[in-house]
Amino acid sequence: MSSRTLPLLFINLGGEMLYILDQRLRAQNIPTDKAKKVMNDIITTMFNKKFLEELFKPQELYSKKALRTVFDRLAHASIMRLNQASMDKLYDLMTMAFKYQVLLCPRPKDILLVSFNHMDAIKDFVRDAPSILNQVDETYRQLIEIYTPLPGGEFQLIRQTLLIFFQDMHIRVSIFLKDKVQNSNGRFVLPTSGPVPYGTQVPGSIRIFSCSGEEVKRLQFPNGCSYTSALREGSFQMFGERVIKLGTNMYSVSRPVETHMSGTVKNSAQHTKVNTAPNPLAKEELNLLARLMGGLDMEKTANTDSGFRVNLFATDEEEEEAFISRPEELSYEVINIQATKDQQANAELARIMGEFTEEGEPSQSPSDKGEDLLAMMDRL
């Protein structure tokens, strides 16, 4: 597995989250100033300097629950609030969209172009906020500096790491079902025609060479598909044409989007077993997650009455029904990270979370505090 996968996973999922939220804010006729504040606050939090310093350190991926915790905090970094069913749907849409993009990448390195498409869109969201735009541009420079020199084999490892992470996720999405790119069991339908990857040739030729390396014979055979020559290579610079459309906003045309649990996932005992098995690296994962959360500047809202709720379903009744009917093995219980009891046992964790509180985490009632470190590890 590649240790350089986490930043790309985070940025691409974050980009998909912003696409979905932007679409829902428009659909619910949220006032422009409030919608803009939500997008700006989330992007500011996503590209916080301390947060990204931890994110870009070479490291292995961690559990889906831990990742879900990070995105739950990001989605609530502003005045917007989501019920658990809507947050579940948001996360399902994010992950399935990016999974599809990874599967469709013509070559492993194109995952970076998908990431740049998301980054381009994020920059467009904050084009009127120079200070936030500078944060995004700094991350852009880091991506270019770290990832463009990587060899093709490293990108193949990144792609395989991502596919392993997504392999048990088969959520049906209405857009994909209508476009016939997803089957009723939640598995994607991959095309067997179209442009070949950049740097490759259209299949159909057999070339025979002599010992001296000269081509002495060429045979043609039917390839059975409708292939075309590769498109030009997309730009890996901060500005440029990416060529591929993966990672762009598929919600730009207003379309209702629903998610459904596939039957194979609902009834899979093995799937349940995999997700409920104790994590032997739970302590290390908790420390990593705490460091990531320690870098998130959560804005304290002075007037709680100005907050509003966003529903990713058509009605509140549908949202409640989705919450009740969701399979238990797919529920993501958000990890509440505190470090108030076990400060001596984990001074570093306490220090980080202490900084986090000082930087503006919304105050919590005494009943929410005092989570024991071992209890939290059990919940991972």
Given for the second form:
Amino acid sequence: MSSRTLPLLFINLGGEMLYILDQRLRAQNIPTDKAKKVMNDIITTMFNKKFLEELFKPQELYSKKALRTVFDRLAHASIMRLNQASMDKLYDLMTMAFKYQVLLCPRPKDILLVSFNHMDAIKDFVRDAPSILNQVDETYRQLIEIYTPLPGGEFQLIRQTLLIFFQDMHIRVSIFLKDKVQNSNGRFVLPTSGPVPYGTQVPGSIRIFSCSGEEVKRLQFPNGCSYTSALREGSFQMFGERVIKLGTNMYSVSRPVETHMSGTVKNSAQHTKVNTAPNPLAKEELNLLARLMGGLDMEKTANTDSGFRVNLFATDEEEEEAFISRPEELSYEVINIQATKDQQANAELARIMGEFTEEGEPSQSPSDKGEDLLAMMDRL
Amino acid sequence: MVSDVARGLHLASWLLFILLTKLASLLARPISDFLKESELSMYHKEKSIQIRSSASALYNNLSVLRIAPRSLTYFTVVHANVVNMVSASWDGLNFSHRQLQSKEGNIAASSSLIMQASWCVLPSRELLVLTSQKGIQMYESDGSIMVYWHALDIPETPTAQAVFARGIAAVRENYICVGVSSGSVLVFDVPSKGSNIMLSEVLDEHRESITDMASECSGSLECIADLVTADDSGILCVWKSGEDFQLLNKIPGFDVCCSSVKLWKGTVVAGYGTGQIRLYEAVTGIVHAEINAHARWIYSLDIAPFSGLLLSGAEDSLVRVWHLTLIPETNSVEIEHLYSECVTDTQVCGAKFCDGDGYAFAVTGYDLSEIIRYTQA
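Okay, that's the form predicted alone, but what's the structure of the form predicted in complex with the partner chain?
Next comes the full complex, this chain leading.
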């Protein structure tokens, strides 16, 4: 569907990831300088010029697995380490939060305002680092340039593409359950009250016109809801009031991050089956991944003395428990590009990644490359 | 004893008289008055039909085909790259399921996403038409055999402008029309049997992606216009079919996407992204009515051609039933609201009547693995 979806998906999920990490870093009393370094490193990696060039090229969305791999790597772009259970939880929270925002945004075009809320917050995270701020601003300008001229129908296509990506994900998130915006079955609550979207009239009136175009009758009907008229439109400029709150930071130290795990109640077995079926695009997908990763310029040697681990759970025991009890259908089966355990494999992978970076476009026999990378991953 | 019998007979005939006069007065009133009285209890929820995978958020994501001779109703709902097909017996006892993948020519399975699935009813045959990112597939109505495949022109490297087909309509005796993201409308000439389907014409009046299209559904041959096509910018084109399709009128949009459109007795019914419904006279483009119908984007409209009932479904989780009345004296159309149903926490993406009178309708919603049915009480 829309080939302009990936940048918005990446930036918004990235924004949610930063909110969560920021909260966890503070909750775990990580020293300010280290916490700052983690946030700065991740944001620098996220807004890497080369990476974003690849990201902004028109392309289809690939699988959840591919994107998860990208975020795995992004989360480990600094001295902070997350283990499998914490990473799973982080990704669950990010995706459910953005699914909620996509589903609830009043008009499809408001997805852009949601993105701007994330971008505004990211800028605030790096307000003392001018060079990173510049990088973020560059992407901001790109977003405005590409997306603001798009018509409503195009945004609806982007929204529909995102909704297909998030389809059948019903993970329960405690912050949403507490706020009563998510039901116990994992479905989000859709309000039938409050302001209507900008440009929409409150339902309930019918105007009848004569052949000459004069209004001859005005009727009312009970709309069965309690809507109010629209708020003003949010700003689509680099600065200004966004009006909508979706995409702003909902976490704070007093509102900790928690998830309840629950598989998709039905159909789960079948979806798992669909996901594991051989995908004719697998090779193409690996190439995309490789290109994206090529752009992700990492701090390659994670300094082990200054490194630390962040836990998305209250205690290590809870984390362990979550890892063991995670329903199988929720397993992301991550392509383990990190390969942190095996130093040798890591070096080899780095070499392959390096090759990709140098090539830029994988123009010379990309299918062979795909196979190489596939074989490589099998061994990891 | 005799007098008792006589009195009994007298009472019975008196009761009958009252009943008949009551009935006569009911019949004399317009149907809408009758419907309005029972507004609150007009439809009740029936048992849902489970489907194999959930509905995707796509315009008009439900198609219904009634097979009267076999007392069956077919339903299709699109889930990403799969079409869920269910045949349901009218007694509600038997359901059979089938899933169609989007095929690309001879490649059996693909990940290309399907945009719409719709049955096309021509006088001689019924076909199931699927539109995707790669092309157009036409199947026998039971989904058993693919009879035709039309590939779209796909650029080698993805472009900013997405490529897909969307908007399906059967027109008159032998045409099936399908919209494309470039704005083109493809006209296929369909023989009464066999697979010799030909692309006979390409209509290039729209500049934006086609969203939906509809043919005259009343079956009346007096109507001049027999096809209306809609696009992302809200422009509506009204066509007369034939060997060469003739553009009768272009109704300007106002830069709001028209996501669903219907044509009934010469009246265009159009649903928009602002939640509005507008009624136009097809040939002249005169606006008859403007309804602030929904609080969010409309995804689906349907008309029950025999009763003039109109069904609308939107992202605001509501489905509403309206009644259209033609007023021949003033050559205008009026509309009134009859019924609303909130499908709690569901962004409605498909809503269709199950019969020509609007006695029953069915609804699908994003992330929902069931087809919800409502029947008149």
